[in-house]
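Encoded as structure tokens, the following chain is the form predicted alone, with no partner shown.
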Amino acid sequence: MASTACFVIVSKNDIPIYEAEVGSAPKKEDLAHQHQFILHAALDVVQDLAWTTNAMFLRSVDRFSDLVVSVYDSVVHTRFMLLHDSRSDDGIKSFFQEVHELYIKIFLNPLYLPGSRITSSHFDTKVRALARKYL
């Protein structure tokens, strides 16, 4: 597993709907703010990105210092980003495809408001099973 690794899933409107920092490095409180600061520069980025191109994973996207921003750009615009320090590309592609179907069984739930926060905690279990699996 990577040693720093912050996931964000980001709905079209740019608004975080679910958040996990999934790496083994201690958590502090200034890192993860440090963290979400990153992610939220880089959604300029990928905006940018997402017309330019017709692949949904965008691979490294941004940098700030020895971290990589890794994105997958869902067909509604949903974006899973991923804040790394690791060189995976195919373990983190695989992370964000079956982060991806799990979003979709959420999303497809007619209890769940499309754009609002996921607060299952199955789901969340479940993604940081994936990113022990992958990352």
Given for the second form:
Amino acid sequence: MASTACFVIVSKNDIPIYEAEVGSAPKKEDLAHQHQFILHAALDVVQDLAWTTNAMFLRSVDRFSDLVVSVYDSVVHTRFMLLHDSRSDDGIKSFFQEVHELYIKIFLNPLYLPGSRITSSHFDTKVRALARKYL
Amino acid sequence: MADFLFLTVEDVSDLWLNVKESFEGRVPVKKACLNNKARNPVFVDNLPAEFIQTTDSRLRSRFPQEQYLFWFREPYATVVLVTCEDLDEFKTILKPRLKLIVQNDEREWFIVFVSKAHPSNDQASKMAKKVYARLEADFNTKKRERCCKFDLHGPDAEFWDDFDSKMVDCIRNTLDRRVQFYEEEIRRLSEQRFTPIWNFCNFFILKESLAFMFEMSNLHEDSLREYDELELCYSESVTSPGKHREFGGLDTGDDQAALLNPGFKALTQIVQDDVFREFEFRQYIFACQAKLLFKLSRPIEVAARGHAFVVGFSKTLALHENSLPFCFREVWVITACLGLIKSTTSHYDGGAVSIDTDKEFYRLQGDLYSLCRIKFMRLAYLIGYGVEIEKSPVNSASLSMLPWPKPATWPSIPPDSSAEVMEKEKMVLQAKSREKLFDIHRKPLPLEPSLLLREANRRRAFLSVGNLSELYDSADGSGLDANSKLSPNRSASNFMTRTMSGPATSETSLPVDRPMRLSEIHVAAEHALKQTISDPDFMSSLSSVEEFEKRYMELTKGAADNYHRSWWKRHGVVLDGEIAALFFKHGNYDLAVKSYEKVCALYSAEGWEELLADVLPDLAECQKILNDEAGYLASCVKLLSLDSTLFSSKERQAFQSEVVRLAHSEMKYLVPLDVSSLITFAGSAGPPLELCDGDPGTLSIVVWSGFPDDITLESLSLRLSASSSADEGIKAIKSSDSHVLKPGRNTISFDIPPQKPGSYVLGALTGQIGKLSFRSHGFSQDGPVETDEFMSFETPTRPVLKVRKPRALVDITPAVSSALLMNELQWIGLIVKPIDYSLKGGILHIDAGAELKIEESQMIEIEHYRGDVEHASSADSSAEAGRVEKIPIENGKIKLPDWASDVTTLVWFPVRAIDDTIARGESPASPQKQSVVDGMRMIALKLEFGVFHNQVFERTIAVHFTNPFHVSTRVVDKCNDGTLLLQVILCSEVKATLHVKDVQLDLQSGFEHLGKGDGRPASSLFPLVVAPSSRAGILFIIRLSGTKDLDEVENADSMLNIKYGISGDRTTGAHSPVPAQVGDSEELLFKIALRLKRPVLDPCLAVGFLPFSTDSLRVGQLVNMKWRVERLKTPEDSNISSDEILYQVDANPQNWMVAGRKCGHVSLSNEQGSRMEITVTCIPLVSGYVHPPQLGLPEVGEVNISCNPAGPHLVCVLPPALSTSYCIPAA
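Alternative state: the form predicted together with the partner chain, after the form predicted alone:
Then the entire complex follows, led off by the chain already shown.
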């Protein structure tokens, strides 16, 4: 498992609707800030890149020192962004795909307002389990 | 030597000086078609070239070896300049000489024959032509023409074209040949690549020569490709395992990147064994590439390649870091970036490029600036300016992930530097960490990848481990933190003790094994950097904090601006934040606010709250300092509306108290504050409140307060907007509730005045805190506060209030439709039926119309109305249903009891219809028409109900009153003795059983009762029961009494007095009157006037129409009409005793023509039984059924005549018989 990994789902308006620190490294308060900053800045790259490809998995779009931002363009421009230091592209892809499935389920929930914050604890648990599995 | 193509001029006939000027005017060659490396023709513009004479010193001075090296610089073409005016001379002298010159096959040549002949001199011209023809014959081949003729006196245009094409041909051929040669050489060398004899330098010389040749020929693309290949080959050769090679970079000035300056060092300086030193050579190659790219006008590519090169080379430098000066890598990167930025921007005009390319260029610039900025910050941090660097996420992320430099050994303190150390200490001490507004305490973000103190001391090889650990445990255990300024809340005094007690101040020469303190590290680093950095300008920017900040600002601004221009707004805005921080530090609050606002706007719009929470307090502080109350308040509100986990409750309380304090202070400009994100509201769950038109109501809405504490509001009002129309012309509705909002959910009710029909959604919530008016548009869908931060304006808002269209809310109908008794106190029942609407507190106004009086002394009775439907299921509620409540009536008003507000009730109230006229009976003598309207009485009802009696129901109902009986009379029989049997027929008019108890008839004069004379009927059957709608007859025996005055008889009335009782139900109709006083008898009296007429009937004469003598009547045929008149009795009166009767025949003159006497007297005896006949001849005029003429007796009253047939009848008249006299016999 990657020592550092921060997973964020960003709605089409670039608003983060789900955040999770999924790295195995001990949590540091100051790091969360940095991760947020890096992921936010990476949106600049994503906005350019998203229109150049048909693929949903945009691979690593940005690099910050040793950290890499991988992005998956899900339904209606909801973006999954993962900040990580691991190299396994396949693992990340699988992770994204499974989270995509989960997200679709959330999306189809009639009580979920698309674009609002995902507060489902079930979703959270599942995402963390997937992170342990693939990252 | 200049980078030109050389063209030699073989000046055979000493003509060069004559033609030099015009020849040199042809270079650079405007258009040339050359072959590139792939042998494809390429058009080259402005090919630079220079003419030199073969005798030029530059061609001769070379050593043979050098000539080999610079062979590519050899002339590309030889122009042989000749002239000759004589054929013989040509043959004998010139031709052999030319042959000699051109026999060298390696050279490309062509001959220019210069004709000196003046055009006017025909002879000379002719001669020149001849010689030139000869020349052509000798030197032109079939394949190629090598001669051209130049007329000294005015050369024509064709010549120059010819000249140019020949020159270009030569150049091209030479170039091709040389390229081929070099390629073969390179191929040969490449084959030996992995043999020991292979030498990169040789390969390099060939390759670069080729590249240079291309460059000279303006074939930059090919040249660039050669350099690219060369770089690739170098990378392979340098990374191949082998002997240790020198890296380079140790010369003075090497710290200034030379990646754009190929001539920085001579190549011979950097050659080592068989290969070049990497440091210099890589920069050289890049410089060559950049130069070519600039020539190709591709500065964007330079920037892109440059950025990659800097990043890559920085890594290479890291590998060799321990052999390089301290921080060499950082310095190099900074200078490289700055160099790249400078050169690329100067070459970039941004003109004819696509928008994407433009963006890409600026992004690269931004990247370069940003990279440069980070390295610069690192250097500054090392020399102790770290306290001045903002500990923002961007700086922290950049610096804390960037490893420290790794020199072989960390620089130590130079001797005699105690003063500097003192100064550094002082700087550290003076730099107090800024007290943030609202007492926000955040652990500052780190700017170091690991503790500098530890890192620096660890890298000093001679430091023992024991001392190191001692250092960490020194003082109170937080010494390290204090030194690295990571703990701003640590008291300064504590820090003082720790530093001042140290041995540093007294000792200048450091004992070898003592770990350095932080200030010493800074001083050591500064000294080491002074050694590393050769550029005094650069060094000066690190000389003081001010200089550092100046340069830092420059770099940050550069990065930010470029990112903005590249549309990377997030990158740009983040750096804006850094600029703002610096402005802020220097008290330049105006500018700081501008930048901070940009940052906050972005983070706020995109909802990255953690990042927002970082900068927003700074913005708030600036605004506070600038006295921008509106902005400051908005910031405070925004801070409060951020996720509550981002700030401690104490901090949040501080925000709130700021808001409250400002709200209650004297503000210069009262601005409405938008608190949409802080105070949200929604309609309470469930269906919307439904109101009827015109009704006020109470709407309770749920308000979530994001304030951490209770907050007192001066007022709170709500705006509703109609969902159908967009106009917000609705008045704000004030809340009557107490205005203290608890944190979290509050339910507040609003009294809503009557609204127009329609459905309403929540508009805005406005209110006042102190003097501050605020406004919130934030409607949350529902649910807890956590989801409130997300507001979706796209979702349709639920209506909270529905005002129905006007409809009937209540219905009042009369309970009984049948008639009531006139002149008696009767109950009128009203069914008051609320239609899904409460009548609570309703007041019923009853306004009786004319001739109707409400008995106010009586109580009103109210009872449940049991309709048909309720009847079936009212078993359980029978007790309730049977209840009758008596309530008073005052001034025609009744207050409905509360229990009656939701149920259909029956209201009974007593009225008396007044009819002063005396009823009249009907008799054959005085037929009388009774109008229904006579008994109608109107009652105007008005029901006021609703909460504020705002609803009004008005109705006028008609009630029908009537007499109990309809009376008619007739004479049943007229006896011979003059006795009359008078039948009085009583017809019940009401739906109730009437008991006739006694009847008395007071006869008018002219009549008298027979018998007892008390006016009672003939037979006494009382009490007589008359069922509803049935009749009863009463017989009176009367007779005529003699009277003188006929008028009196005519005008007088008989009076019938009926004493009766009534037993009826008020729910069906007439009933026994309400006793006005206790003990009133139930016997009622009904008086009715009857008019009797005398004589009733007295026939004296009988007129009979006799049958016709013929069977049928025809038009035009005379017919006799016969009437028989017979006297029935002897006339009593003497005045009509005449025996003659006047007759008159009435006939319709259109139907009949009367032929006889129409009128006249006939005699008839006065005796009873005398008869006579009257005959009148008539002619019918029209056919059909017509009335026959009638006989009238004008002198006899109609009552005295009995007719047979009694009424008018019809007779049949046939059409006239056909007359043959007009017929013409058929021929």
